[in-house]
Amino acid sequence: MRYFIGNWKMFGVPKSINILNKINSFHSTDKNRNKYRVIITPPYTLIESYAKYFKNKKISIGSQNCYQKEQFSSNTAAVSPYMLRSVGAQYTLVGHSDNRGEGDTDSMLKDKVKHALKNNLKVVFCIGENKSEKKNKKTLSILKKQLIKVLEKNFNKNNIIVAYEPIWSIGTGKIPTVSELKKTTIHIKKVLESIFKKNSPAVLYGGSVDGSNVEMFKEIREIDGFLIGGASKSSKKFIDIIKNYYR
């Protein structure tokens, strides 16, 4: 099973549902539709209405983050996994570099993952190295550290997806070479196997993915799908990515 996950970031108002309608109608007639899953993470303000609307359709709705406490607390503006689940979210991103950059620590991320799983949310756990770490050839050690500091053997690996997003690639148009990406993905899966003592969860790639470069990722069998940023805000661009992947 492949995943095409759209991260809308700070984008979207109620009528933006038209974008999802187009993606949904493409998916329902696509001959490859049983090979992949589409998940969209709109901002908090849209989760409930979108989740209701797509309840019996083929698009799953997720959240872009959650707070590191389980249910209710006195933290102003915080949204917990329990609250997200109660409005219909099925997935949540955790550890996106935007949020790490705003202060999310490994111990906060571990709490987020733990509470999200406990509330039946599937977790898309984001990891990635920055430009200077890449330049100093630290990519593999950074990714290993990000994984082992947060994920634990007793977490349900069937509800975890890992998304590798090199920070230097997000929104820059720069992407790793095929051989770099293959090596990195194999490394991530090995680390995950050592954590869970069994097969690795799915590993996705994210960072400047678009309709014209997605074909090069096809040859990397180890990649289980994509976390798509900018291109997911346009139904045409998002659909092109799926079409060209299966071309």
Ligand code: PGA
Second form
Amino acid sequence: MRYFIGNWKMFGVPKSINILNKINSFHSTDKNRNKYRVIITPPYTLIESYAKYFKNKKISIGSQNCYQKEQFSSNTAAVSPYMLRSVGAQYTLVGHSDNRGEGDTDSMLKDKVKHALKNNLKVVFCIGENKSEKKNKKTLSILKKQLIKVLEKNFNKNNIIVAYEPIWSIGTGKIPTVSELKKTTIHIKKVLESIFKKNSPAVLYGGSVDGSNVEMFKEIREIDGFLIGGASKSSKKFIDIIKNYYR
Ligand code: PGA
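Now show me the form predicted in complex with the ligand; what you just gave was the form predicted on its own.
Full assembly next; the chain just shown is listed first.
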């Protein structure tokens, strides 16, 4: 199974559902439709209405983050996994570099993953090195550290997806080379196998993915799909990624 996950970040109002309707129509009739899943993570404000609307359709709705406590607490503006699940979210991103940059630590991320899984949300756990770590050849060790500090053997790996997003690639148009990315993805899967003592969960790539570069990634069979930011805000761009991937 492949995954095409659209991360809307701070984008979208109720009528933006038109974008998802077009993606849903494409997916419903695509001859490759059984080979992949489409998940969209709109902002918190849209999760309930979108999840209701797409309940029995192809697209699944997820959240971009969740708070590191399970149910209710006195943290202003926080939204818990329990609250997200109760309005129909099926997935949540955890550890996006935007949120790590705003102060999410490994121990907070561990609590987020734990409580999300406990509340039946599937977790898309994001990792990635920054530009200077890459320059200093620290990529593989940084990724390993990000994985082992947060994921544990007793987490259900069937409900976890890992998204590798090099920070220097997000929103910049820069992407890793095929050989670099293949090596990195194999490394991530090896680390995950050692954590879970089982087959690795799915590993996605994210960072400037679009309809013109996605064909390059299909050479790397270890990549199980994509986390797509900018290009997920346009139905045409998002559909082009899927079309070109299977062409
Ligand atoms: P991008 O964002 O596709 O715009 O680079 C990816 C992400 O941040 O998830």
